[in-house]
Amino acid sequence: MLKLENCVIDNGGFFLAADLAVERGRIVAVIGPSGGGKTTLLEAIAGFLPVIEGAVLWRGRDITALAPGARPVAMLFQDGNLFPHLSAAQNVGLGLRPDLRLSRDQWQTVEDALARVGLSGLGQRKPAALSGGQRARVALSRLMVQHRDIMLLDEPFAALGPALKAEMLVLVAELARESGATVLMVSHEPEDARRIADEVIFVDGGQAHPPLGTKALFASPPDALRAYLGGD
């Protein structure tokens, strides 16, 4: 279980409060208005922002003071963070070793990961020679090979068209179920949550609310969420 116990997160003077728990293996959408603190929540879990009060725990272990690289967390950002001078395979390989000094077995792991997301045979292409959807799959492959218990996605598919975005979300759900990873996914689109999320964390006005079941939440949203959804 991932727990944020009475946490206060400092993002350059913006403070987010979070007191919540996410069961292991759940896919959780993080939704709410812009500026409400969605990315702040993920970056605190990843270790990129300080938790000035409370504690972050994973399976009972306090990870609040751990550096990002020492946490059981992999994060995928909105732009995918692909290096244009590296091939698709090399970009994925960075998830295994930043110096890319990979063994034969590790390179095979890279090829297997690319094949799993439908990019078999495209490992030598540079990002510029790939479509937007293919670049998103490369970034997702790099997340996969890290084999972390917690996957954090900060709107990585926001630039994709609706059909391709839906396809990528389904792929994320499949990979998460296969690996048993716990997923927190920021989105501005309620439909994203409806498509793959078991639960939803609503973040607004500096408060991250505990997760609630997706169907139940949208069937009877609290007033703050109803105001955010508007006519949805």
Contents of the next structure:
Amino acid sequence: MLKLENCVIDNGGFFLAADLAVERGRIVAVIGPSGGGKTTLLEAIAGFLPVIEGAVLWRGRDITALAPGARPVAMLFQDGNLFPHLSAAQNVGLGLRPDLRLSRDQWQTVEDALARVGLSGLGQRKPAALSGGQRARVALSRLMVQHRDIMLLDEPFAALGPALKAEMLVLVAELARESGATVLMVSHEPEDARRIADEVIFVDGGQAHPPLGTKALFASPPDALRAYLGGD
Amino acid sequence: MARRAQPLGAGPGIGAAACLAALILGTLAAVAWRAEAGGGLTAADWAAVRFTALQAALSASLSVALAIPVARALARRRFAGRRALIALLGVPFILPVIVAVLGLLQVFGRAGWVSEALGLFGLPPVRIYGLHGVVLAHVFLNLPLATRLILQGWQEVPAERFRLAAQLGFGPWAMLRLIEVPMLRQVVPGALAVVFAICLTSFAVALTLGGGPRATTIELAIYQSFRFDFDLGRAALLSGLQIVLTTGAAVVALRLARGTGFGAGLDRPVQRWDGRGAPARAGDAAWIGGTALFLILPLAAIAASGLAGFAGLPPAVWRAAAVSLAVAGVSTGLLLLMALPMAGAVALGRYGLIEVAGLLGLAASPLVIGTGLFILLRPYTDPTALALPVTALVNAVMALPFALRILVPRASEVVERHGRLALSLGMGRGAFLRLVFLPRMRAQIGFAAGLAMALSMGDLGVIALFAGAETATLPLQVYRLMGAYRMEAAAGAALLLLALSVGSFWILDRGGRWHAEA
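How about the form predicted in complex with its partner chain, since we already have the form predicted alone?
Full complex below, order starting with the chain above.
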């Protein structure tokens, strides 16, 4: 279980409060208005922002003070998920060993991971020579080889078209189910949440609310969420 | 705010800055300690101070005054060769001063082209030595820099202003008063201050074209009291004076200067609708043509006479060339060892570093550091034996402010763009340096290394102070050949020096950009 106990996160003067828990293996959508604190929540879990009060726990262990790379967390950002001067295979390889000194077996693992997302034979290409969808797949296969317990996705597919984005989300769900990882993904589209998420965390006005079941939540949203969703 | 995790360490950069500060402040302390205040300043010393300030003021005002119409013409005209001309404006920065001086002598000297042309009409030859020679050389070397700085100002005027001006039918006067003068008021003081500061510490020009009681700069006076009188106390006193002047000028220049003139996109013309009349066009053509001639003729003269002297170059010249390559190589290595960690530290938010380094680098003059090092080394060893390492070190320090201006923006960008990903992958500092930081900085490293190599290659400063009779770098060798009136060999050696400076710049700059992704 991932637990944020009475956390206050400082994002350069913007404060986000979070007191919530996510069960292991769940896929959770994080939704809410822009500037509400969705990215702040993920960056705190990943270790990029200081938690000034409270604690972050994974399976009972306090990880609040750990460096980003030492946490059981793999994260995809809105952009800049690949190093443009490294090949696709090297970018994936970084997930196995961040100093890129890989054994032959590990390079094979990289090949397999690329094949798993439909990119066999494209390992030597640099990101500039790949399409947007292919770049997203490279990032996902790195997420795969990282084998971290928690995957954080901060809208990495926002630049893709709707069909491609849906495809990527399905792929994320597949990969997560295979590895049993816990997923937190930021989204602007309630549709994304409905598509793959078991639960939804609503973040608004400096407050991250505990997760609620996706179906139940959208069936009878609380007032703040209703205001955000708009419409009927 | 609590500190964010960082992919790099600031420690090495802070260490490098501390070493730099220790070196510069240590030499200054040595100078202060040896300075014989008791003797006070002689009339000759005051004359040197006056001459230094006068020539710098004249050089700065002339360079900038000429640069304004040239930049204006370049900003609003499109013509074949415009890009080449703007590229040419960057050359004097890496042009060895001694080569420029030799070229100017061949055009404007006693037996030069201009004097010969005057002779045809029975007029006396031009006299280039003294104040006007020093100013001429400084204008030749700094007019391009001033032009680039001011051109940048013109290009920063929003395009909408010119469109609006065309819409309202502004005449030349309205244009000048409402758009151009306000822009110039912002840009010109900085350009003046930068050129003034550069000319204050100029040594090689004064050494070759100045001299005598009426045309001696402080730097030259330091050199003379060192080489001819071996009066360390007086050299130190003069150094102290020089420090006060240059620090003042450097502070003012840093305050006022905005751009570096290195900026990309200077070859993009400004879209304008005025200045279409024949007089304006003819005027602009004259400014552009005149500047191009002024810059190209001396270089062409070196090329022409250098080729003639090239075949019979004495072996000492080739030896000196090898020495220069080695010194410049070591100097470039030292520079990168200092500049890269410092750029990294600044990228992590230690902005104070660059201010200090920039100020120290600008304020310290090579001869002052040289004098200080000489005083420090003398109790332990024969300083002349260390002439080459000291030259490499001082050259690296001199190139540092430029290198930082090139490296820092990119370093900040790399840390900003890739730092989080590297941290989330658990990449250590060594791996980040090897896999991300250095590969992503390659183009900027190549550019900075090229500048450092060319600057060191062409430097005639501290080496003249330290070198014994048997050691010489190529610029010093050229100077010695000139002193011996072996002008043909000097021109040949100067051509070799020019080729080595420009060539090493080109190779390093190109090498850095080769197959580099954006």
